[in-house]
Structure formats: structure tokens, C-alpha cells
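Let's start with one chain on its own, the form predicted on its own, as C-alpha cells.
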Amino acid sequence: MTTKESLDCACFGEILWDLFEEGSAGKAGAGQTYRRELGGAPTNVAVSLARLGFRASVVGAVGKDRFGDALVSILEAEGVETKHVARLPQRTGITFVSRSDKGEPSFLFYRHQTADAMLPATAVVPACARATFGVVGTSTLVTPDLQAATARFVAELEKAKGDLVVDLNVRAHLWADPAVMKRQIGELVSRAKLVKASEGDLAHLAGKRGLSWLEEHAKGATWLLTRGENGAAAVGAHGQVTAPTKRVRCVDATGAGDAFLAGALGVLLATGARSGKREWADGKTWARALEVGHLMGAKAVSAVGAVNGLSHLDDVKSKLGLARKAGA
């Protein structure tokens, strides 16, 4: 952090509730109960960073309803800046989540014309981009309103010389036309300094040609590639470094990728790594980023909900402290 008014990371996109199925339903689903948890990939990243001691904000929208009130209250309690969360007349978004026996989530989105999908570009004020990093997920491209708001956010971030981080997080069913999806996402990642992508994300965009797709559309960016049980890799000006996945029991994988990204960003912030600086091109920086990212991801999957497992972070903060000293 540089000044009181600066931000470490501005996270742009969906702010919503995840509703988790609990227990087993009765006949024809009668009697099913649900558990409400904080949701939305950029929101999860912001909360994770705040718990690590960084100054993060969320830029997005919730409804003028009780669900929206509760989301804003929780974010403020977490220490996340909410001054750029718009309150719109549309309802707050929700997502129903069911989990497999292995903890893998399936999502049923109720976001048609919800507040998070209707954020106008005029609500994205220049002050929200006073950040070292700006995180954008590709779900911000699925409506004309969000496309315009995303373009405004990216433009303001670039004007302030912040680094754009794109989390592919591809939800292919949100687009009516796959060709439009690929074009819009390609245009967004072409402006990124850092791109996080899972194997599933790349498969939606290019099948087995995922790395070729990144080479074509995000050649100048560093890539964080997550491969589930097969570990992760960072590819960029430093070359390529890899790190194995931590073997832990998975209760709920919701938010694991968001926690991984927050951990990696924490290392970049701790070491002062920015695009164009020497730390950015140092393989040791990215090896630490993968290590801390995996540690955060392993914690995230230990409990139901995207951020509930991120409750004992002294070991992560210790590693960030060591990274900070190494980068000094």
C-alpha cells in the first residue's frame, strides 16, 4: 500500500448469495433446506485479500432489498471497501449450489436481470480504479450493461496505471452464442497483465488448444494455470514454474480458485511485483505465488462456502512476510 487513499486490489463483478443444499430432500424435493453464504468470484477474492491484511474493494451492484443489505454489511465487517457497490432497484442475485460426494460444486444461477447483471457504466467511477491490481471475471461480459461497465472499469484502471488481472472463470451457458463469448473474452484478456485459467476454462474456449488460445490472445500476459490435482503453473517473462497441489480432504471446492488467486496476488503485493518491474520477471516471485495460492486453495475447500475455510491464516501471513523481506 502506498497511501491511505490507495487500494491494493479493486475486484469488479458479481456480488451475490450462494444457496447451498443441505441434507437430503424428501419426495419430489419437498423439505429441502438451504444455507446462505457469500458468493461471487470477485467478491470472494476481495474478502480473501482483506483477511490477509490487504486493502481491497468490490465494484458491482446489489439490490435495494434485504439480501443486498446483508451482503454490504458482511463485506464491511470483513474490511472490504464498499463505496463503489451500487444499490439498484433490481433484485440481488442468487446462485443455488449442490455438491458431489467429492465436494465438486454445480451451480444453478438466478441472475437474469438481477442487480449484479444490470450495473450501468455510469456507476463505475474513476476513483474505484486507484488500485495496484484490478480483478475482472469474464461473467462481466454477458449483458450489454455489464460489457459497457467492464470497458469503463478497464479504461479507468489503465488510466491509473493499474495492472488488469482477468480470471477466465468461463460459464459458457451464460452466452447464447459461443463465438461471441470467445471474441469478447479474447478482447478482454488481450489487455490483461495476468490471466488465471483452469483447464475447464480453456476447454470451453478452445478445446484441447487452450495454451494456443492464450498464446494468440494473451501473449504479453503472465498466465496462472490451475490443473486440479495436477498442480499449477505460472508462465510468463520469467519462463515457467510449477507447483504441486496440496493434498487435502475437499468438503466444498466452491471458491478454491478465488482463494488461489488471492494468495498469488498477496505475494505480488507483498514483494512489490508489478508488470514491467524486475520482481515480475523473477521466477522466485511466481514460485512463491503458486505456493501461497495452493495454501489458500487448500484452506478454502475445508469448509462449505467460498471463504469459510479461510479462518486461520497466520501461516499464510508468515509466508507473505517472508516474501516481503525477500522482495525488499
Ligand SMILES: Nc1ncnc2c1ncn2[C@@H]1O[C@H](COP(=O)(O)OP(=O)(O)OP(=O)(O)O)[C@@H](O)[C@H]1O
The other form holds:
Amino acid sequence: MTTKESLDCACFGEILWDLFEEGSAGKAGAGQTYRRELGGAPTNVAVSLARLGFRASVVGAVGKDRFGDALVSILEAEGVETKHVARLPQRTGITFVSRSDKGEPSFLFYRHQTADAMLPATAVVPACARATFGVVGTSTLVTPDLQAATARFVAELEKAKGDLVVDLNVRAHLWADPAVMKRQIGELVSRAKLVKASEGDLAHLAGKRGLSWLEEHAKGATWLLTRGENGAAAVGAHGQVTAPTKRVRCVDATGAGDAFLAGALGVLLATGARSGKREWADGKTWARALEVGHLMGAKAVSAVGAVNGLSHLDDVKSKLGLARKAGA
Ligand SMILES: Nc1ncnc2c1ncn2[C@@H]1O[C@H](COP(=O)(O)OP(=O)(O)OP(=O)(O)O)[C@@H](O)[C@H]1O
Ligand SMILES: [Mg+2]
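Same protein, different form: I have the form predicted on its own, so give me the form predicted together with the ligand.
The complete assembly is shown below, putting the previous chain first.
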């Protein structure tokens, strides 16, 4: 490892197996079978970026078990940097996923004291964060140990002058106390340069006052606001731009927000947009980020599994190529 190593994006947090019910939704019972797919929001973002040709890493933990071995080898085959994936004695985390007939997922976590939840702060070394962007969610704030690891990642990223991207991805049931959840998430987003928030995330944090909550806690950041089928907006120094969601059949919305975020980050990376730079304050950058975000989101929802729909990406890559020329 050299001290000069650099990355486009370091993604911090969960590396999991998603176990999907097979067959028709709602028919779970005797004989139900499951299929195993790569999961964990930051992991999905890293894989999506790697498939677009960017250098991405995952910083997190899996068990020293077969599930952990398989996750690491898949990530390596995807070209995602795994040298900061800790191998712990605890088991690899699992999420069971069932889907509504509209493709909306419900999650049942088997992540109690699993490796993803036991990542020690000492595993988060400075080299992890030597990236243009660092992506963090909020599930890594739920225990004191994870919180310490998150704080270390954010501090190292800031020291290396990377931009913190927070995908709220609020999983309210993981928190014992909603007041603590709101306070800790509020503290994290106050350091973000970019915040990705779904309608559901903001409802968990502030009911109908989501935008006021962001105004109060993440005033200096740019916000990517997604509303599933109902469009998205980017709000920040550039003002506000909006874009409708692509009309496609949604088979499985697991990972849609992660693919959207990867698409938006791809545009920022391709145009050289960083917080404080001219491109960051240009509405055209954000219009393109929404467009490519939706394109990636539409692909993600077309297949079961967070990243399975992201297989033919030439159209996205060519948009990023155009973006590179236009933004140069
Ligand atoms: N039914 C759908 N059809 C097409 N695209 C979709 C659909 N659902 C989601 N997407 C894509 O994924 C993006 C993110 O979706 P959404 O707003 O549901 O956020 P999310 O992060 O997936 O949600 P959450 O974390 O709350 O589960 C949308 O902006 C869109 O691009
Ligand atoms: Mg989300």
C-alpha cells in the first residue's frame, strides 16, 4: 500500500447477503426457497461505481465464514477494492427480503452482533478514506462501536479533503430511541457535502417537515431528494432542479436508491465536480446527475437483487463520456 493511493469513492458500512424469497410475492410457506444476492447499501454503491469504470472501495466487515469468503471474492471480481474489508470472528450479516406485488421490498435483518455490526474503529485506517467522495449511511450509527468507526472514517475523509456523502437510508426499527436517532443523524449530516434522502427517510426523521429538517441540519450541503416513482430533485448552491422518474416495470426496488446515488456520483466524478468548485454550483451538473441517477435507478428496479439490473451500462457510460467533455 502506498501513501499516494487514491480512489474515486470509499463506501463505508454494511456488506451483506440479501436473501430473496423466490416465486410469487406473499406465498411464503413450507417449501419456500431463497436466492442469495449481494447487498448492503454502501456495497451496492461501490459495485455500481466499479461497473461504470470508477475506482471504488468498501470499508466494512464480514465474517471469517463461507458467506464472508463469497462476498469478498465477488467484490474482487467486480473490481471493488477490498483491502479494508475486515474479517471478523462473528458471522456475516444477512437480510431477508420479501417484495410487494409492486416490487417494493420489506427487510428482515439477521444482523444482531454480526460482523457488519461489530466493525471496530481500529479497522478504519487512514488509507480507507483517501478518496474524492466517501459514502456513509446511518445504520452504522446504531451502536457505540459502529459510531466510533463511522466517526473515524469521516474524520479521515475530512483530513484527506474528501467530500462526505450521506445516504440517509433511515432504518428506524434499528434504533431503540427515536430522539437519539434524530440527534445522531443530524450530527452526521451537518458534516456532509451531499445528502441523499428518500421521502421515507425524511418522514422517519421529521414527519412532514423533512425539508425544514434538512435546512436545519444540512444547510451547507446539496440535497438529492428522491420520491420513488414520483421524480427527484437536487437542491443546493445551484438552486433547485427536478427530473421525473423513468416509467419502467419495477420488479424489485431493492438498491434503487443506491444505483441512483452511484449514477449521480458518476456524473460528479466525470465532470470533476467537487464541493466548492465551479461545477458544483452549476445547475447543469445536477440536472445531469438526476438524469443519470434515474437511468441507473430504472435499471436497478428491472431485476431481482440490488445490482443485477445494472448489467448493460453502455448508455450510462456514454452519457458520462459526454458529461466529461461538456464539463471540461
Ligand atoms: N418504481 C420505480 N420505477 C422506476 N425507478 C424507480 C422506481 N423506484 C425507485 N426508482 C429509482 O430509484 C430512485 C430512488 O428511489 P427511492 O426514492 O424509493 O429511494 P430509496 O433510497 O430506494 O428508498 P428507501 O431507502 O427509502 O427505501 C428513484 O429516484 C428512481 O430513480
Ligand atoms: Mg435509500
